[in-house]
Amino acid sequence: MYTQSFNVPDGGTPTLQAVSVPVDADLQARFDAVIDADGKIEPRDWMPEAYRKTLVRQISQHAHSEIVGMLPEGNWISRAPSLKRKAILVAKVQDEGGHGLYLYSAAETLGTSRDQMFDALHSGKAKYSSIFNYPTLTWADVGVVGWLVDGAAIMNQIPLCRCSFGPYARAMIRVCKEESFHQRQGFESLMTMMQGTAEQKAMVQDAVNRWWWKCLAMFGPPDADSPNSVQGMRWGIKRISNDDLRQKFVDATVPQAQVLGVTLPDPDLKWNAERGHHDFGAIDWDEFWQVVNGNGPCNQERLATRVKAWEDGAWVREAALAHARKQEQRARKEAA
């Protein structure tokens, strides 16, 4: 998932603050009735402050993840092995930027400005998905990011199309369609490499080895260690638990790996006929929390790149505001 907001609040500690119970019983009852009916809460509707804050945290973290997620692949645009691959990668990175814009817009309907969200990201207060704090070392990594990282994101994002908050749910419909295409692009790129030389096949296997466990951690800690997910599911924001999503991802990915011809790096991975699912090994949660808390291989690099881009683009924002002011002044004179 491209947001870990139910597990990682702003500030990086793995628990959320307790919230007070709303005092307006009638408004709360109307809100609960919409949630119970699996309806949609819209921006002008009354909502509990805790619901609003949770949505701002989740949607903004999701948006940050889309924007920061452009960086690991963007640095391969100039090094893509062919014009076709370059065009595909440019289109994908552009899509990710668009996803961030959809999501920032959805979060703004909750009363938080885009500048506030950017300030939280640039100061390190707001988080983004830990998966984007790892380097893409080879061209095969670009394909694996599409196949596994986007595949894991899709598994978690499809239920968000039924999120109880209307703007978020509607934005996710388009996001999921495009992410699904990205996943197929990644798989097709890897399939092409697996039909190539021994060196190319080894490159793919190496990338899979490095990214597999990180992708399993994307779904967040085990359900027993994610108590805030319960409230998110009660509100209709989160639809499926971390462990169930992780299991669905493993079950879907194993046959894809077989078609691809790669080995998933887990000696404990095997089919369990009694459960009707694949068993898999233990995830290194210590590494996950280290990265979430800012100690990953690329945390400082990724954040510094985003801050530099913001500062370098200041003149564009200033020019746009100046132009808007001139247009407004001109309109007033014409109306006078």
Second form
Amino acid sequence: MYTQSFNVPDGGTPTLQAVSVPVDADLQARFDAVIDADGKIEPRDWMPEAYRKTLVRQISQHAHSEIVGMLPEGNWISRAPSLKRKAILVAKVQDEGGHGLYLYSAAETLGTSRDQMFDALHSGKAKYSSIFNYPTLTWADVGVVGWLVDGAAIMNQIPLCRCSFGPYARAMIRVCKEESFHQRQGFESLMTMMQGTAEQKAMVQDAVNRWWWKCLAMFGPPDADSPNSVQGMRWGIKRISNDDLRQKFVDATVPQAQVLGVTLPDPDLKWNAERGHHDFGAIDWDEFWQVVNGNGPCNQERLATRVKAWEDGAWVREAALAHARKQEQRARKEAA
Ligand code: BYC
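Output block for the form predicted together with benzoyl coenzyme A (BYC), input the form predicted alone:
Following is the full complex, with the preceding chain placed first.
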């Protein structure tokens, strides 16, 4: 089955050099001082194994999410309603592929190879965002994915630009700029549909109804049930908790929904003047864990598509390696 628990193997044989130094009080103290001073840890620096593992886990899951996240929208490229919408969608899906590549590169600096990460994804061991295991049923879903899914992603990713691990933080700056374009294009596409026919408006509302609760779950389990949060915050990897980000997302999205003219499907959603935030209803965490554990509506399809793409691309990888070998032989001959 496609369970999605990813443990970085302790005794694995990374193809890149992993820095493995016996724990030394001085090194630990230097690491702690950088973290306490809100500085950056770079790949060449000593770091505790648990910090390295946590980063590999999170960054590789994030990379997989970007790559799998290309699929639900990619399905609509050939069916976009105009040349303009097709060009925008192609650019967006391409951007997501680029995000995956920056993130795989950032994870590689921690001593795990891309092959290891792909293997974890293709064998169903690796997690990726729950949100991409739902189908995009209509063109309105493409707009809603941009508006709400990318909107939630930005909310989660802006604080990661201040993450304590340098390569991840730097990658996130560019990712966030591009995600901001993605969110706006989604909103603009929905705005256009909301000025159209009754059928178009109904299509947007239906898509919002289907995606809203899934987007709230994207931020991860409640803080009280989030095993990685306390340590992630201590290390400056996570800056804002799952629940606080979820609340920020709800507060930011309610006025946007009003501008669009759609209803968010939650009868308990209302402004709480005392808290200065919106209250909202209960998230179905059983459904979330079902999806995370491989039993969502599209888990099998998404994974099968990625595995097929990997297998179909084998000849490209072989040709690139053969070309590199030839170049190397030629360079050696010329140097002799
Ligand atoms: N889906 O202790 P917790 C995108 C897992 S791509 C699946 O709170 P943590 C886009 C979690 O991994 C957006 N699993 O964990 C692309 C952990 O399991 P493990 C992707 C989830 O790490 C294309 C367990 O639940 N964004 O925007 O402290 C088109 C307990 O959770 C989910 C990122 O990856 C989930 N939603 O916090 C459009 C951002 N949530 O690993 C858009 C980077 C939780 O212990 N990641 N789990 O087995 C993060 O910020 C953090 O990893 C999370 C979770 C907030 C997601």
